[in-house]
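Single chain ahead, by itself, as structure tokens, in the form predicted alone.
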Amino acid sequence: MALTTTFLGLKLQSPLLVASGPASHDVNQVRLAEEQHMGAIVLKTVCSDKYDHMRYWPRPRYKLLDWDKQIGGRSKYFTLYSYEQGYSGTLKDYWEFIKACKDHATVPIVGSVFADVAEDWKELALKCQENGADAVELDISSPHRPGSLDFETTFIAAINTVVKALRVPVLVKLAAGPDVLQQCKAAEKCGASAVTLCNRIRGFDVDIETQQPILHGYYAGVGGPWAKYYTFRHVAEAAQSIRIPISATGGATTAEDVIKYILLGASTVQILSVIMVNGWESVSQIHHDLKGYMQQKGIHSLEEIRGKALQVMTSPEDIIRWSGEPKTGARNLWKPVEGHGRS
């Protein structure tokens, strides 16, 4: 029984990855992730010089909504509302950051980049590779990216260009939404090594006392345990339609969530919000419970159950639906419109 797995040719000690964000912004956090036996670390996203303003963060930039006040010592239900920007240092700082991570960590390090024109994406990704990154994730779906950037005209060109230029694996991080499955297919066609599903959703909240938008006064990214149900669906659909691996992210706070993602076809699961809200110790609990589940079910490797739930998924045509008259004694208070039957 082991949590080890292989992802994109990389040997991981756990299927858990640190998602790109405030928990992977400096070397000390990488050390903490290593101590918690994480499988890999996706570093904070670096932005091209064109988006230098994204290296400066508002204060405060986080707020917990719908928080359960840490029931049992750990918060299980919450919405993390945040205006998270890019890596706060210069490009040179980021390249040094990658090298420092490789010097101090034994787990794989994944660079994360954001730009607009294809050549800038390529330059950033190549520099990540040059400085030792084991893979590069293209963050094309940040909830804070400029709204003018279009998938068809901007990101397909970027994916194509980066994939052709790099020798290390390239992940494409996508956002939840009606187009995500088609974007998964497009990323695969462009040669992406994997897709990451799904980034946070852009949301909004207001304070009814002040009658103003909260925090910084603009839209923010929202995530938390509730988000997993959207991503479960996207992972399931993608796993049945593409052949490249899926790294799932969104709302995973417990071992149960991780197991569900794997049952739906994910190869790895990226976590972040649970670390920010409940601390790094939450990772130990997830690992402990994963091993407990495997022991209980007689599972030697999580690979044994990957996609298992999809194998028995029911098609809409095969769903058992009620037909006929109500049971004896039941009052039929609803009558169909003449000429229309029950559906």
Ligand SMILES: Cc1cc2nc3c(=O)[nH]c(=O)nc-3n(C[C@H](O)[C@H](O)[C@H](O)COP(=O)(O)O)c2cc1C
Contents of the next structure:
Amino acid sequence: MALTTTFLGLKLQSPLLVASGPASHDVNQVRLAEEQHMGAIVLKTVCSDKYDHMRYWPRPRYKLLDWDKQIGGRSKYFTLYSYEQGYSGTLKDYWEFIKACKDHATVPIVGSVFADVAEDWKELALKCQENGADAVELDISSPHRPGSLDFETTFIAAINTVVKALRVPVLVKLAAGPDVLQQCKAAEKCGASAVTLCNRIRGFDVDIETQQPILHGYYAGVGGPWAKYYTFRHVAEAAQSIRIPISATGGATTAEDVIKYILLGASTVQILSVIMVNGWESVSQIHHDLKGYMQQKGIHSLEEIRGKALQVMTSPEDIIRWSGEPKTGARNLWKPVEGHGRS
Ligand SMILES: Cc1cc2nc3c(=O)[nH]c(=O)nc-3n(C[C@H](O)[C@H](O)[C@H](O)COP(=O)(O)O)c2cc1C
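Moving from the form predicted alone, what structure would you give for the form predicted in complex with the ligand?
Below, the chain from earlier opens the complete complex, with every other chain and molecule after it.
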């Protein structure tokens, strides 16, 4: 029984990855992640020089919302509201950062990049590869990206160009929304090695006392444990439509969430908010509980259950529907509508 898995040809000690963000912004964090047996680390996204301003963060840049709201017992609910854009150093610092990660850790390192024109995406991605990154993730879905960058016109060209130029695997990170399935298919067609589903979304909040927007006064990235439900759906849909692997991300805080993502077809699961809110110890707990689940179910590898829940998923045509209004206390007297349902 082992948590080890192979993802994009990389041997990982766990299907759990550190998602790009403040927990993968320096070498010490990478070493901490390795100590916690994380499968791989997606480094904080570096932006091209055109987006130099994104390297300077407002302070404070995070606010934890809803953490004290309780329904029933102890709350496991929160919303992480943040405005942190790119890696805070220069491009040169980032290349040094990748090299240092490779010198001080053995865990696979995934560079993460953001630009606008295809040539800039390619240049950044190639530099990641050149400095030792084992894979590169294209962050085309940041909640802070400028509105002028459109999937069809900008990102398709970027994915095509990067995929052609790189020899290491290329992951394309997408955001939740009505177009995500189309985008997964397009990324696959462009030759992407995997998709990462789903980035956080852009949200907003105001303070009713001051009657002003909170924090830095503009829209922010939002996420939290609640986000997993729509990402579960996007992962399930994608797993049934594309052949390239899926790295799930969004709202996973427990082993149960990780298992659900795998049952819905994900190969790996990227986490961040739970590390930020509960510390690195939360990773030990997840790993401990994953092993407990495998033992209980007699599973030798989590790969055995990948996509299992999809095999028995029903379709809209097969959903059993009932005719007539419910009679009080007589649910079992309802009659199925003719022609619908499996009966
Ligand atoms: C403070 C913060 C900063 C983030 N920065 C990045 C980033 O630079 N690049 C990126 O691709 N995703 C970034 N993300 C998104 C995470 O990588 C991750 O996909 C997302 O938070 C969902 O996972 P979680 O619910 O476990 O946090 C950031 C998220 C947070 C909370």
